[in-house]
Amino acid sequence: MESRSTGNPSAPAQDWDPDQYATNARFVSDLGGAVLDLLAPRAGERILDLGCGDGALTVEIKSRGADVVGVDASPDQIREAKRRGLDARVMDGHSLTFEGEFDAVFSNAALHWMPETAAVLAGVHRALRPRGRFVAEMGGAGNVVKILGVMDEVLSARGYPGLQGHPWHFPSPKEYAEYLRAAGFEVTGIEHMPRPTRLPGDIGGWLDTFCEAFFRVLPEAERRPARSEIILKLEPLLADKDGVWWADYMRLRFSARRTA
């Protein structure tokens, strides 16, 4: 799961603990089947998994007979991917170093962690062979809007702009299609859809796993109280009558081809 801050692309917005990620966020790869089917990897193809995390979906691509390389900015996640027997490399998605060697680039739930879209897409374009395809799913416009609203309220009440540490970019379909075309891609499909996502516990595990950048703006002594208040305020918004929590996800899924 690639992660860089919006203010400084060279500085991590999030540190990834593979065990914590497996406990609180395994749904990310578990729900990646639709975008994997859109990729439709074929035996013998060479495929790049951009923002591969611990390699759970990279393994699936490999199982279909493709020669796959996974890259991610997190050394800890790459270490886990290597334990799965994968060709996995630490690499910032803003600075891909490949030149015309892949039939396809795949990405799931990672591009919204890469704020400098033009740099990312230029690297993807370079990495692909002519007419190579780019298939991905990411957070789209409106993603986790309820969570962000409550976090902004709670942190701002403590004197810290709640979205100051916002590490994500959630574009609209029109916006991202324009980015793709400007980077030399033909957009072959793009859709924007709600996908309420069941969490394995309450929202606390999700906050711990994905929201480090937001809590960094607070003094350490204020972080746990703020977290508790956020959970309390989100419960009536995101927990159902049975006590099951759902994150208010909006996904952007697309397929594109390098035009030349």
Ligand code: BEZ
Contents of the next structure:
Amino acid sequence: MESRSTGNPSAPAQDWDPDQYATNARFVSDLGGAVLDLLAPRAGERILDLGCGDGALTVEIKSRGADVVGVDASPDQIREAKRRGLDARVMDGHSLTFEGEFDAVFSNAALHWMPETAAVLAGVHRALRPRGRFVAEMGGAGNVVKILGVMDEVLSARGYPGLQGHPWHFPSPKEYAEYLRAAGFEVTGIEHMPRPTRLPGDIGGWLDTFCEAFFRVLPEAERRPARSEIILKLEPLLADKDGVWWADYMRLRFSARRTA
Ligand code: BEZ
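Let's compare: the form predicted alone is above, so bring in the form predicted in complex with this ligand.
Full complex below, order starting with the chain above.
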């Protein structure tokens, strides 16, 4: 969700502007069909959407007859989710407060914003009933490497530690499967695949929507010029011959079950 935005409580990576998000990042929920199919929500199930953002996918889960609760660290996104008529609550993904009440926990494009994986998985485990399932998609190893490379180059050349503000965690399947097993899950499937992601414009909107933490290290006066330089350098890497921009996403999609 991204978006999906349940972040570290002590240092929020990002403030979310729901209008900006809807303009620049609607693709996040639009591309959530595969993970939603993997969840296969059934009527009457109680499901938690972790990092629900503005609730666009949560509504889909509800429309299949499930009783769904959405949580997100962003009060602004939760306001939007409530506007859709959802049971949506402001809650940090590192400290979920639910106890054995869900048949499934679902998450799309949110877990990479939550750096303390063990804390997140402990909360998901607690929230599930025995044998309850955890189905999610997130950025995986190699996600947005071209974007990160150019941002690093531009910020470093200006004398700032480029990736210092990197707020994301993009694990490999092996790494995440180990986390899941250590937290008491049986991994029933895990996939790692490229998913070039068509952007609604150039990379500028994506930078504005997701990269607050990077630009925060720059003095105000340098932010616009650095942004323009990043766009210029990324154009040959991400824009096709028709001028359509594609972000170099790698996805990690998995399903797991609470072992007991
Ligand atoms: C992602 O969904 O992979 C993602 C979104 C925003 C920033 C970085 C990664």
